[in-house]
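One chain comes next, on its own, written as structure tokens: the form predicted on its own.
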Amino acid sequence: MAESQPPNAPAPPPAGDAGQAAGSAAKAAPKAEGNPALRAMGLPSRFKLPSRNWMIFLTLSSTFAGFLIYDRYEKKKIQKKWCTLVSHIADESLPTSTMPRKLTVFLSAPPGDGLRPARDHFNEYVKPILVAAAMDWDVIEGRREGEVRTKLAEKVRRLRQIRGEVAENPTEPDSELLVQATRQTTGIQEWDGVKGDLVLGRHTWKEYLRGLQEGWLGPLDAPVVPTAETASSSPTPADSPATDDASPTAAPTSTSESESTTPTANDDANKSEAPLEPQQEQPQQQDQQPEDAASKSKTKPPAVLTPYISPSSYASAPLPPSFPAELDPSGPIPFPHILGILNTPTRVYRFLTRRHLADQIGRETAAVVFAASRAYKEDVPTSPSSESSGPSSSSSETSASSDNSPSASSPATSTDAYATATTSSPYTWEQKSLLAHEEKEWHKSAHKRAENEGERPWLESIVLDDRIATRMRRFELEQDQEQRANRIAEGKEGVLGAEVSD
């Protein structure tokens, strides 16, 4: 028996309508809205995820961001330690009669580049320091290679000559002297204390060592090199009687055919006579110019003078009667600076650790203010990083102790002057490796020489007289201010003198 529906049951769709159904169904369900991975998380539905394009770009850039935002946070902290450590020095009291201390910045150019880089560095990483501890400084700086090392070697021939040595042609007095002398009438006493140098870079170091040596070492007058213009200027005896003999004769000849050209030159005088005279005005004008310059030239030394003494000659040298038991120290601050396409990952890596390199500066530039110094040490081991700088020249292993002492004052324009000023011994002075490093990264057009070239500080092999190199000193943090800095990295300690705010 058949079961009966109720009376009131909806009858069944048809068979071919069950699709359109089920289509119809499915569009009037509610459509999800946003990224099904945000609502997960409970963010807003409204955003949406970017692309993966989009992805890589932001993950690059936020990383780059986050590693320099880092770098520099860091690199004010570091720069802030060494600021606090020796900020006390500023609070301490000076006498009104008496100038405070002075310290010598040498810095110049690096090789394939200009000044600017090397301002910035100081700048950047010194200057801070020493304003902290209201150090007052004077600046040597080099646009090209020997700049500096002409200026250090002539400053330390005119203190030669204000300690009472004697030169033929002694320097004229300018501003720095006339101070210096108005200063003593009035009362105004020097620093009695350390002074000292900070030299950036291994380039202006080689050229700070050779500058230094040809100051003390050097004679007090520039050397007089013979050239061909003065040989074939000055007459012989023979050609002289052969020059009078001559000119009788010359004479009639230079009559006769004037003689012989004077109708022709009456018929065009005329003609001539007028543009003849803004022509004889010339040469008189052409005349004024080279003694303008020759005026100019006395007034203004060139920038890079030729050395007044070789390598060579360090050993046969004479040491000065105003030379001191123990010169200024000298404190060296690193200065990578590395060119190229090629190098760009190292100048990236770089660019983003700063942090390193202001820890390194700050500490060296802390130890010049301390004013705390030691020996240069001289049993350190001949390394390959410390170029071909070969060990210092004393008397008894330099070639130059036998030569006369014309060879003195001769000018070094040669490399032979290295060459025979070093030898291949297993040891050297510490002043020949510091900063031996950078030399590695120096642009290819500053390892080029050219024909006829003269001395090149920047190529030449470091030659260090005994007598100089033991008199050197050099900047070092002592261990307690060490400590003290780490403290105050710590937050343990503040100003030297000043409670530790909370």
The other form holds:
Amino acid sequence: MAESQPPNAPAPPPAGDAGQAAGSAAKAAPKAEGNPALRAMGLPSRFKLPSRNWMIFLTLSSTFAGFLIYDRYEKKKIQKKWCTLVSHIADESLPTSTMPRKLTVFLSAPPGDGLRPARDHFNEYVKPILVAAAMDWDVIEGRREGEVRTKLAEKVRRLRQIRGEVAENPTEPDSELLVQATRQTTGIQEWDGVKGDLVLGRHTWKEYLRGLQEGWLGPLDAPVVPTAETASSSPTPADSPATDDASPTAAPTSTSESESTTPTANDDANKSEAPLEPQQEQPQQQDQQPEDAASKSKTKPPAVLTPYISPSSYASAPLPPSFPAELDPSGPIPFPHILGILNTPTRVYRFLTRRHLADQIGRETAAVVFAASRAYKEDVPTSPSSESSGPSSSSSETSASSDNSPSASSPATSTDAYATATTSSPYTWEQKSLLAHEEKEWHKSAHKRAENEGERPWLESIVLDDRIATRMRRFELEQDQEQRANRIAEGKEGVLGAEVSD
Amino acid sequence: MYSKLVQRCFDDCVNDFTTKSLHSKEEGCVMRCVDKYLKGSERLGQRFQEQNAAMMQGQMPGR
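The form predicted in complex with the partner chain is what I want next, because the block you gave corresponds to the form predicted on its own; please supply it.
Next comes the full complex, and the chain you just saw is listed first.
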């Protein structure tokens, strides 16, 4: 022990030398106290850097905080930019006897989660811009899969009945209808321009397309439920279009056509197409369940109704006489949503890069506000999705069996198994591939199929009838508005029509 | 109601009592105030009438 002490005494402990620039603490007696330079200036010289562990901690936490603060600051600036772009619309005057423009927002709970994330997403990204432009909107919410489809189809059917189509069981006048009737008598005009639909997320988008087609192409009355006989799947679509004005010969042939298109539909390598045939049988079991539920709770109709028409019968369904020349434009809004503890790095990355999402959504919402729309593209080369295997075989078979297949269809659709699989359409519609990347993020519970389940619009590929798809329009921001937004971001421009204060 | 209109517009528009007469700015403000107030109450009346009619028919105005 006597030998160890002398070597220790002259050598100062290394901990005291941590802050060499600022001078070491007064642990080493022979060393001068503090930094002579600081001492000479009169500043406190007992200055040392924190320890190694503290340094690590402070570095990590401050970089994370830095990323976060930068991202939120930029996001706020970006949202302010988009709000400034549209705020002149809030100052536009409206005659007292005209209703303002009312958008429709479609919100649906993402797979594996509740409705709250969807609402929060809307409130955080879409709502500020709608509020800045003083737009009025109506929300169609869906808690479970199929609710949005049901509600949209009901809405379209009601619209058709208002426009004069006669149904066997007309829907009872709702308070909405009474309000509209009062408005008509009082002379209040509805908004005569473009209205618009905002759809949040791929799942909602799929349901939206289904609901739209079901509403316009489907019958006005619910299909009659046969008494739990699976063999009697044929009368189900045959009974329904009895009230439509179009030729009743379409009805019995629709069954045979649907039977014939389903085998070709099953060529699609996507397994989820396979239960299209047994789905015709399953709706009856599903029909009875909502009917039981309806009889138990007479006031509330079931939230998810069986579709009045199945996607395979779209092509054979007649267009209703009240079909408009153009449907309301739609704006699909990206809704990235990912769950799971192993996805934490992805989620942290997204948490720190929300400004990009805010920019994207801001652009889409501004386009909706300006009502700048364009037609959907017909020939969009879609990348082969990971689910489809063997697309070449399916497309060759379907192109052989399709009725109207110009030669241009096969090269265009050889990479896309979805386009010609179920419909014999020559087009690859843009609507099918929009927001498709979100499907990979869905929770695995969404892909589980339970017994005796009705149709699953989320799992099945999009089936688009050409007549509906050509009439759909998409909101897209015009070039000069985009440039104006860039100028606002740089600070060169402000609100349109505002007084410049110097 | 007239008294509410007068109160509201006076409170919001006239703040300077150094002169007795109304400035042109105050005049403009008052005119706009009356205009907006009447338009606003007309719109509110219309909405009220609609909802009232719907309620009278026996249906409660639900969601």
